[in-house]
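The chain below stands alone, shown as structure tokens; this is the form predicted on its own.
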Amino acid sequence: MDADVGIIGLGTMGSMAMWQLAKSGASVIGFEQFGVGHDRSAAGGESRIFRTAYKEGTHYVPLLKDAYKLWRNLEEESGNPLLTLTSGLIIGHPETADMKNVYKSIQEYHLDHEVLNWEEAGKRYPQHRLQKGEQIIIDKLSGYLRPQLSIVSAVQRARDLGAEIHSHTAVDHIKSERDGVTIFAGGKTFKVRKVLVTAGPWAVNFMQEFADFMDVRRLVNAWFLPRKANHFCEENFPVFTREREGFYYYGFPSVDGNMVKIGMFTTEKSRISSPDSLDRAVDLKELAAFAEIIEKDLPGLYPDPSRVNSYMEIYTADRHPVIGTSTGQDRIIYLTGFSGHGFKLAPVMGKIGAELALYGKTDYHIEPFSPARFIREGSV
């Protein structure tokens, strides 16, 4: 064997797992056709939200508390600061179903927050400007993440515990047989106990039975000086999520002491054929959207972008990721399809990986994201 563990991608999911691997004192080799950092799928963009009050169901939460943990211990190994804790803000209608859901994770786990009403939100936060009607939850556990510094942190953590790295090297295919899987890449063979695919928007190419149950989408970034700087700093203007009149967007603070970053959330019509096929020029009806958005929401922003991308995230039918095996494939483990709001979870998932690829169980509550629901449905 050349390795306990291969990895395909060294990406969000992959570096963690990478990471969490080589301390457990496993042999690891790591794959990543493109350089570690880059900027191609769902972690460029250069920041990413952390948040604990979640919509997206209550059974998160106890992920996002052991993810907060884990950041925390991977800036101590690598001294690296990657998560600033600014409060976050989820704006929107009390009545409509995020709202709801938001509520429901704070009232099961007892989490820190605060609400405001119309009246109270804006005087507080001025820079939104809201409905009548809509409210403010503050999120206390919340900030932001530097997604590449800390895919590079993790990747380089690993390195010094011995971890394997093949940058810019694709895998071509890999092989599940009785005794391990072989992976073939850059022009040679080699010959790993399991493999974990976290291959983001590429790993549909390693998991062609679910492919007509997970896309690809484009997601745009944008980012807008402000007329004032002071106000969007991050003691006045912590990270946000808001949903309203067919919009639902997110933004950050000026990190960087200069520009705001919005992005969009998508929807199935971002879908695109396939990673490689990702466009990443922005047309003008796109920046429209932004231009909107600013106007009615954010006046306190120039509303032409200073700088605009695209990228790529990789959605699964349910907007749940798949974690685990596939029937008679117990060597290849996937973890993958976050859907949009994995990257504050990576540091857990990529712990709940290597347990899969060391000892085939994990004590997380992973049952809601095995492979087998697209089977037991009869989608595959």
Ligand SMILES: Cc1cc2nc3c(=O)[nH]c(=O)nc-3n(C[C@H](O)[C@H](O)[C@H](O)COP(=O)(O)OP(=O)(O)OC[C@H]3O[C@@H](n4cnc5c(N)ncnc54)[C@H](O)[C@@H]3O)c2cc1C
Given for the second form:
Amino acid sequence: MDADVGIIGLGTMGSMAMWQLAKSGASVIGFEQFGVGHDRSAAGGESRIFRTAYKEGTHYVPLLKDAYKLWRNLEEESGNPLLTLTSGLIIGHPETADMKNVYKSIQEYHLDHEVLNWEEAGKRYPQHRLQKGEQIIIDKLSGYLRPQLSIVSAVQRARDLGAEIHSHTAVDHIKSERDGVTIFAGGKTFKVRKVLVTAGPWAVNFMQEFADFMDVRRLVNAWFLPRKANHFCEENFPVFTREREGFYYYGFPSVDGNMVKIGMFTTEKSRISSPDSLDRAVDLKELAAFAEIIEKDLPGLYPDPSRVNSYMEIYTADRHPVIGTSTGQDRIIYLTGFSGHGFKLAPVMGKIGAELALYGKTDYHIEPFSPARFIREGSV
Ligand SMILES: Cc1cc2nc3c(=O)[nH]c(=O)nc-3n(C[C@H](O)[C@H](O)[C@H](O)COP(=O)(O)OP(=O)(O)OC[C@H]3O[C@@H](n4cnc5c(N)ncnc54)[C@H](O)[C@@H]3O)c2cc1C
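With the form predicted on its own in hand, show me what the form predicted together with the ligand looks like.
Up next: the whole complex, starting with the chain shown before.
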């Protein structure tokens, strides 16, 4: 046996699982097809929002609270600043389903927050042009993460604790056997007791039975220069998410004292046929949607972006992740399908992946993320 656990993909989830496994004393081998900390899949673009008042469901809140503590642990262990709290603005009309869900998680878990009506919001955050009737919910346990530094920090920490890392080494395939799993990578074979599939957009290559329930989507981010830099620094301009007339987007303060990053939520139209076909060029039509946001809602920014880029992510049919094993394959654990909102959860997901690999169970409530929901239902 070469190791207790093998990890396919040292991106967001794989790096955190590797850190947690190495910390628990397990032997672990990780494979990454590109360099560790690359920006070619789901973790690129230098910032990710952390938020706790969660529109995606109240059941995430306990996970987010633990994720917060684990982010702070990783900061201590690595000596790197990874999470900056700015508080977070959730902007929208109070009657929308998302705003109601946010409020439900606040009430259920007594989360520290404030609610501003549009008049108060306009005075406090004049950078956002609000429509009458919209409100801002301020989530106090919210801010931004540094994704690539986080991944490198977790992998480095795991290496220091004894983990074996094979970067620039793609796993070609895996074979489950009675006593373990053989991994075929870089012209060699490795035998491990359990495998964690954390391959992000490429995960379907290792879980074909889920192909009908998962799709890879392209997500564009654009960076804009402020007319007045100090209006958009992190003290004055917290991270935010906004829904206006069914249109969803989010943004960050200028984390480098310079540009403000804006991203749009994806739709099914952003589907791509394969992660290897990601088109990184962004065309004028896509930029027009960003220009409209700036013109209507954020007039303190110059409408022409200074930088644009595209990334990708794997989505499931219900936008919740897939965590656990498939029928008859208890040596292969999936930790994937984070559907555009997984980064903030990464360390707690790494911990869950490590517990499933080592003990076959976890105390976290992961039932809503069970792979069986797709197998059982047959369609979603
Ligand atoms: C533009 C964008 C903005 C986002 N914003 C937010 C946000 O603000 N807040 C938030 O919480 N979440 C956000 N997300 C979602 C979050 O970033 C993802 O959910 C998370 O990064 C997914 O992690 P992952 O480990 O599944 O994938 P990745 O981080 O992509 O990791 C998968 C890794 O596996 C490797 N790999 C694949 N196949 C193989 C193979 N055969 N052999 C070896 N290695 C392999 C890949 O190279 C990659 O490094 C955003 C996502 C995108 C794309």
